[in-house]
Amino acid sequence: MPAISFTEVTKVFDAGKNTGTDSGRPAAVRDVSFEVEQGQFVVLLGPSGCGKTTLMRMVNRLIEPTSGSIDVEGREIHDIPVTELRRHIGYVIQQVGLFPHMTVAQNIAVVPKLLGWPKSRTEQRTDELLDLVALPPAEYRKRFPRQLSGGQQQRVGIARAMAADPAIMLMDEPFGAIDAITRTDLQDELLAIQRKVSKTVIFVTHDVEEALRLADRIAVMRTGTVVQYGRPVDLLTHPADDFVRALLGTNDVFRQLSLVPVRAIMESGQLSAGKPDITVQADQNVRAALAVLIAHDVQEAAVVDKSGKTIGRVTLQRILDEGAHEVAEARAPDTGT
């Protein structure tokens, strides 16, 4: 079953009393329907004000719906004590909300101490989350939030919303209050852990490099609705409207090359005598390989596997007159499940 079910969703702020009746006001969030399913990194990508954020508010009833249901894990929400919904659904959000009186190990504890769990096992889950968003627990543990930077408290953050293994995680912007640099490394932090342990996401953003880079599917929204839900290829090479268009940049050549995976144009062999020694992996994208190429004032590089072992070479002439092809391939409409 979906890991999450929205079936005609409204919200309308200061609608009638008890009876999900139109106080007048435009509604939030309309008619909205689609289905996530188990381990999906959804993202919610619109304009400020499009109701992303009420939308995935209403899945561990921060905000009730109107009208329509949510179903999560085949249960419609209503149906879960709110408690226990919310504490099997974990919460990140921009402005981290960590405890400043607590140390580390003490936030990421907090919800296995409601859940009554052993401080044993407690320990063991704050020292494996610890290492898991590259925070070595012997260091970090003790310290307090204070001590930690910008980075390093949303770090603690998503272990805090890890913490009793939730099956779903709600993330609102997380690192939106974060400088460029940092913001990248944690996106890749995130998506390194999203490899290791296929968590089902929902991840709200205004920034479209952030919705392309991190999503299975991206759920367009546009004044409450819903305008588009699909695959980021789909998006960029079938959108439903001008807005999508105009939002998603499509004709951006250089965003569609981030579709295209480096392993999809490398070249057998190895680099020419004498060059630097740079590397790409093969699974990362020809816009990223291709950033790696200027930042380095290089022609060409190496492209290792997972391992680290060298399986071929990509070269900025290879980039330049393969791109183009390979985007095109991208815009054939999707035949899989």
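This structure is a prediction, so every number in the text was calculated from the model and none was measured. Numbering follows the first chain given and starts at 1. What we label the rigid core is the largest C-alpha set whose atoms superpose within 1.5 Å from one form to the other. Compared with the form predicted together with the partner chain:
- Relative to the superposed core, P261 undergoes a Cα shift of 2 Å or more between these two forms.
- When two forms of a protein are overlaid on their rigid core, residues whose CA moves 2 Å or more are considered shifted, and V304 is one of them between these two forms.
- Fitting the two forms on the rigid core leaves the C-alpha of V9 displaced by under 2 angstroms between these two forms.
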Second form
Amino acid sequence: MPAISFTEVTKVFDAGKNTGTDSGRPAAVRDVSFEVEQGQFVVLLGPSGCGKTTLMRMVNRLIEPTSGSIDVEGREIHDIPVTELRRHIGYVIQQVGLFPHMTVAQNIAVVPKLLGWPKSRTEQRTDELLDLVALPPAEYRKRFPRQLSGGQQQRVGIARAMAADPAIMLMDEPFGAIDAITRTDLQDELLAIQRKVSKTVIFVTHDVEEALRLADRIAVMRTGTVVQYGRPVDLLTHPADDFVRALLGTNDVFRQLSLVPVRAIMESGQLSAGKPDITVQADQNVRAALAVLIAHDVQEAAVVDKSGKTIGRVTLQRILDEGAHEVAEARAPDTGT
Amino acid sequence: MDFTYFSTHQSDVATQFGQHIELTVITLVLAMAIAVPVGTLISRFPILYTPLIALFGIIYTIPSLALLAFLVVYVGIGRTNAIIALVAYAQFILVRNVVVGLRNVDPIVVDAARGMGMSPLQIMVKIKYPLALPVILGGVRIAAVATIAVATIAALIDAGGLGQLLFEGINNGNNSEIEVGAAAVSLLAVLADIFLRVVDHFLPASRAGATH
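What would the structure be for the form predicted together with the partner chain, given that what you showed me was the form predicted on its own?
Now the complete complex, all chains and molecules, led by this one.
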């Protein structure tokens, strides 16, 4: 059973209310269908106004779909009382939204309290979560949000969202307002947390680097529709259209090559006789393989598996063709492969 | 300054001081009981803001003596008359502060509360009121001082309080009585102001620096 499934979800905001005119507005989200598997980290990626936040906010009914259905853990979201639905879905937003009149511990305890947890359990959980987000409980428990840096506030925001151990987390550009260095730290920590607790995450961002770093699956959105949904490497190597290609910056050959494993582009057969015996690992990325070829000034290398057995070969020509064909295509469409 | 009246009439002054406090406290409690629901209603339906604030504004501009005298026609003289007038005056200040306090609550914080599964009532009680409280209390502070001042005049319609000393003193040409009365009213106003500032200092929202 998928953790979340979207079925023909459409959202049209009331035109009269928002624009003061009665001319029809285009749908903010149009006919979106896809499934999110349990424990997967799914990034909704797209430019601002593409409907990614709207789509995310429909999962916990902060925005009601105009039509279509959303199932969470096999139940349609409207079959669950809305407060109960929300208490079982973690919610993290860019501006954090900590309650300024409550201490860090009180903020984290909000949902456990709503769920009627005993005090001792809530306290234990609070300390556990503060440890998880690398804020020593003894030092931070009693602080007020104003006494924390932006990065620390968002750590508390994440801890608060995870307080009642929800299976699903919704995260709306959680690191968007945080400086680049702290952002990278937080991304690393989020990945580490995710490896430990394995939540189903829907993460909204317009930052391509962030999406590529974090995602198991990326849903690329444009003008309310999902234009492509798949693994990051698939999006890079087989972008569905020019929009995905441009958005992912497929022009950046090196980044693209660094995300593709050698295994994906190797050819069968042995090296031609008499060539020096250069090898690359099948699990290495193509960028590393390219470096090996250049360093040894050769046209091809043998591909070996973990045991050192030769399982194919990789050629410079193939790397150029496969790794960079999107670039060639983007620049001069008629020369594409 | 001549406070000889105080040494000869200590218990009278104490009684009137007590009456004045009572009048002020009853007024503020009743006024809040009206202003909080009305302010909440306005923050929910902003269209009500202009007509209701205009109405309270008009009441607020009526000279206090005129309002007290006018009410004599309907409720007679005495404390009830005074309390009705004082509650009506306080609405302008209190309702406005309740509305502003609620409006200033960061919508992001409210969005987070909704997203976490708080019901509308829980959002009101646990988030919006506590965060609006410093602003609301600021209104109470202003209203308290204004009430103490207007309540002085209410002595004219037999509502008791420190105003009695002033009017008696004027009638009898007793300067010491006037001075004691004036000093006592001023002292009460200052004490009320200080007390409410101290209360504000201990509010969670103020302590956390949540409002400016």
